[in-house]
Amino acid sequence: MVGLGPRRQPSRKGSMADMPRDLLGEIRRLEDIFTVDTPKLKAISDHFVSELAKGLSKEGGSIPMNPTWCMGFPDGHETGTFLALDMGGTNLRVCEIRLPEGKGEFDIIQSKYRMPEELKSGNAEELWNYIAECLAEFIAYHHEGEKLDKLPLGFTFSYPATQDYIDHGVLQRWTKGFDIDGVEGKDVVPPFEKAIAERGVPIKLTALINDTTGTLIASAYTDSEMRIGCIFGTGCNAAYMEHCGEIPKLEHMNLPKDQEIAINCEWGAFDNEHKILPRTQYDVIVDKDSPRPGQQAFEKMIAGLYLGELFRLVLVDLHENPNVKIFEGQDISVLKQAYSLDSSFLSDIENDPYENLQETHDKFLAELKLKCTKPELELVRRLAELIGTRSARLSACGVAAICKKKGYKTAHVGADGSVFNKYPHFKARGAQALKEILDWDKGRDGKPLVPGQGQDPVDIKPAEDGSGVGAALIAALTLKRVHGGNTYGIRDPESMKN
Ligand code: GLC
């Protein structure tokens, strides 16, 4: 088998022996369409490099490459007390972060509020009111009876936004299945500020940030080799530091060429024009049935929101295909519901430790009311491996592309998100793919490389809390530079000084 990356021991070799011919043929077909071999990985990465540059050009490209006005890394000595708000997909998190004198230190208190599902397809006013209510509740609880000055807030808004200033962000388009009316094409800051002002919440929005930028900065706070921040979660994206001299679309601002600015790539949009990614018929359906067809081509092949759906679509197809007919004669109505499986369904299958896949069998019965035969169990296990492996290997193409663009031979990459943290083998498979793309044979220690064991020249590591600590740090860095006289991308420097 070509380039599928490390697999868990014990090997399940031979388990296909009693597989009926038609199912075996089907597995071979799935292996063929979901496997991304080394030459393809390299071709994707090379195309990715040129698309990153295109996004920075005046003409622009598919990848937005959004300048964030987060200008430079922390030195570990940032101080102050900050609020951080994280509008994630499933939860809303509010944090208060204290950055004390000690280098790289922080204290955090936080509350989590569930984002009601109906809000994701509701209207703008409901969204801002809900967020403001949560902030008001947090302040009331943690600062009862105190007279507060306006606390600086870092707001992690993890969607593509055009920022003319650090406290400004016009939503380019919703991603990750969000579809809230009346937000796209508008600056999200004024309605947010209006909702908090109406409730008298003592907050000053200092920085609007992306989760990837937060991840980059939070990780760099404690690690000076940190170069890229990535999220492999519901969505997939990265941020890195670029020199202003490399950003033609900011040329008109005459920024110093060697001034650094974090770029939120929004690489989920890579290959929206379908030039290079090996899309399957199932990827085409995921896209067509999503709220924003034609957008986020790369993300839809790899991010957590879509892995379960891809898996589901393949199984429905194999049930309906008269030459294959898995789950023959059974009622597949539960499986028929779109987005009824999330990526943890695949994680659980890949984590099933038993040779006879008993846990997978029980899971199908309990959750989908389907009784799998042994060959069917082998097929679903292989399918989960294929989808999970493809996700990790394609993700590595983005990381490799940024390293190639920047000429990084070694780097630390901070990564966060449910897929990175919870999906079995994701890290090892990604590390294996990086090794293939970047042609490493030795590790940093000069010894033969075992990918993912800490000696990889480009090492993807678990990140610090980007949307909490990262957001606070970016707010701190912003205030610090305004006080120092660097007011690039600051709408109203005076109001920031108060
Ligand atoms: C989506 C969003 C992006 C975010 C990523 C991870 O790709 O568009 O802004 O960083 O998901 O949450």
Contents of the next structure:
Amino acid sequence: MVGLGPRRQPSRKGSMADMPRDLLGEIRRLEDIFTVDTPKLKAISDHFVSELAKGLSKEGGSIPMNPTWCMGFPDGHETGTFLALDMGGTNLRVCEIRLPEGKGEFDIIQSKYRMPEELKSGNAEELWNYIAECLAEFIAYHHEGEKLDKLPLGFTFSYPATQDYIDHGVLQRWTKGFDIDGVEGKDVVPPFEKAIAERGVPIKLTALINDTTGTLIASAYTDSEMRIGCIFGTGCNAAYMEHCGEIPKLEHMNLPKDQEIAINCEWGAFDNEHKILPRTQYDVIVDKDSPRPGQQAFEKMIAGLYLGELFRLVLVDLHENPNVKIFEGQDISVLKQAYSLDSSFLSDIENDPYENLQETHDKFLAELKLKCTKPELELVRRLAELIGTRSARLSACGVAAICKKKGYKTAHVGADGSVFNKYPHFKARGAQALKEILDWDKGRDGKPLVPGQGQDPVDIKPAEDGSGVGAALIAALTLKRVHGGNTYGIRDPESMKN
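Mind sharing the form predicted alone? What's above is the form predicted together with ligand GLC.
Only one chain is given; partner chains and other molecules are left out.
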């Protein structure tokens, strides 16, 4: 279970009593442009519902809505031993997960291997050989001298990929700092399997998955009310179960209409057309200066990668405004460096418990070489709150949209990612937005809602380990349905029966 850490002291109240008029005017302007009120939240959520449906249509839309070929939830009684491979941007994680007889239980052993920087811009063969060597080392260490049948593997490959089958995936484009020639536009499974076979590693790739789908399945394994898996971290995404009858783009496959299939939304691309999201001048700059302008509009307003940059752009703009006196007579060259601040900078400001914002003062001095006055500290605190609150409230629109589309009146949502787990008040602000969008007045127990009591009809909870346990479970579910005769979306079912 992902922990939320120790409870912090309540945030300090703050005072605008001694605020110079120019700074007070700017705070009011920033409140106007960064605040998303209830009617706007509802309008965004309604548009989100239609965009989710459009992504499932034959014509498609901005949100890809990728079918994952993970069909149905676990029932908690899956058994066996499975491997999971998680290929992240920094590390490679290999897990062995044993699912015992007990419902919703699992045992895990895991090892982490550093992903060498030179590999990330090397050639494809070196990458697959390195991964195969890590797997061989893991097996040799944990199963020395044992005669093993081929262990089923769930491979968490969290890069944009199209999948016609669960044991196949064509890389659309590299992300997370990778830039390896000869992989984009190709199926990543054959070269991976070739590298494993050359080393005689007793492994059979059973499922290629995305971490968001893994989050959904791992969380559902231990909680039967789980309906949606979300990532709120450096990026953002969600996955949920859809009935095949609601997916026109799969009509040609004649799948049973009531068959469930997990959809990897890739919802960071919501509103790429800029029809509904309340973008500020600063959001426009973030998009224009990004490597892919016009893409990932939603993600650029809510994800951890961009929160610090939005904050930085506002402060630079204020400093350059002749009518605003901020950081007067100081060198702001450090602040002028793009992406020099990340979301943890805002987290620390919001977590500062002191009435005089001493921790924030010290942070600006140490990291930005800026000495802030008391009014300037109040402004940066309010700005951090506004950006963090907008992120949480807009994030809730996506969750609300899936609930509306599916008709969920009550549900648990499993969430993971650094923003959800570490950003102060993110969960509470998101819960408040859900309450406004979905018009709750009573909790799931029928009593009036009390903040923080856990009775919200749709409750966002810390997720289970999606890229490890989730990957192993999807491998287990895939084998289970092959043996039951359901081979939809599996390229090589015969090899899984052995």
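By rigid core we mean the largest C-alpha set that fits within 1.5 Å across both forms. Only a predicted model underlies this, so the values are computations on that prediction, with no experimental measurement involved. Positions refer to the first chain, counted from 1.
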Is the C-alpha displacement of Asp317 equal to or greater than 2 Å between the two forms once the rigid core has been superposed?
no
Rigid-core frame, C-alpha of Thr90, shift of 2 angstroms or more between the two forms
yes
With the core lined up, does the C-alpha of Lys249 move 2 Å or more between the two forms?
no
Angstrom shift of the Cα atom of Glu118 between the two forms (superposition on rigid core):
7.5
